[in-house]
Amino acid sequence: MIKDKKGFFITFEGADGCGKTTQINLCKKYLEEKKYETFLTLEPGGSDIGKSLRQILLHHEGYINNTCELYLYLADRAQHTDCVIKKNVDEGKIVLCDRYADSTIAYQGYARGGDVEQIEYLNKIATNGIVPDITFLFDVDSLTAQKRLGEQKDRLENEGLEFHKKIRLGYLELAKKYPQRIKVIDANQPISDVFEQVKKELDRIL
């Protein structure tokens, strides 16, 4: 968490096709109706530098070495945390972030076969130790998630079913490791039912 902060930091996680982006927008609307000041952001691409990194990470057509991919995500996160997240939390806003450090552990760690402990250590450096107050993990069956993606897929969405199964299992391992922070949301249900689970947690913490 951010030392001496004024606001709140919430992250939204899950494998591609889990519905988290829909839920983060519903969450923003809900909080603003309750008169909370919110700030919506995402990774990769939440900073000026991050926009260029996002284009490389998600749409580069050539080969990207796994270590290179990892460090590009970490570079994006370092800039984003320092210039966007911390600034808005310090201003008293509720920051809603579509993906954060857990994504790198799930994707580049569990799915790519990277050293999970090493990635956690590197994440701490990139974020300067800033951890979300709460993380919503939208858990959905991997085959269902893949079907939701449709035809237009980015570089990581195109990795295939087995890759995304590993991502899901990685996220669930993280939820077991950090149960106080990571709240698992059953995302196999209709959008409105999923959001009811989110609202229940939001009302509890806020």
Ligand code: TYD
Contents of the next structure:
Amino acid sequence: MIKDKKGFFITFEGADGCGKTTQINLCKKYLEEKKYETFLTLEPGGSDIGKSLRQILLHHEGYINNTCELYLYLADRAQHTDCVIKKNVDEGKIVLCDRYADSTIAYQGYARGGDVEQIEYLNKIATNGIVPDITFLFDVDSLTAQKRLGEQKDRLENEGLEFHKKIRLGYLELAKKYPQRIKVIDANQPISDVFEQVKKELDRIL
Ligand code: TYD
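Starting from the form predicted on its own shown above, please give the structure in the form predicted together with this ligand.
Full assembly next; the chain just shown is listed first.
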């Protein structure tokens, strides 16, 4: 959490195909109707430097070493947290961020086999200790998520079912570890039912 902050920091997490982008847009609309000022951002790619990193991370065609991939996500996060997230929270906005530090634990840790404790430590350095006020984890059956992705897939979406099952289990481990911060949302349901669960939490915390 940001010390003496004025705004609020919310992150949205889940495996590819969980439907979180739709839910973030619904959240933004809902909060704006309630007259909150929001700021929508994403990882990777939420900063100026991040846009170039995103291009490499999602669309590089050759081999990328796992450690190189990990550090590129962390580099993106360091710049993004410092120059975008902190600034907007300080200005009193509700920052809605599509993926953050938990993604690195789930993908580069649980799914790629990286050391989860080490990644938690590296995340602390990249974020300068800034932790979301609340995280929505959209949990969906891995097969359903794969079907939702369709044909047009990026580098990580192309990894296949086993990889995505590990991501899902990794996220659920994180939710067990940080139950105060991470709210698990059952994302197997229709869009409006999923949003009802999100809305209930938003009304509770804001
Ligand atoms: P994106 O197109 O933004 O996917 P989504 O809409 O599912 O968020 O691509 C981001 C991809 O990067 C996604 O497959 C997850 C992956 N990722 C990591 O592997 N580690 C990370 O730390 C982050 C932030 C994302």
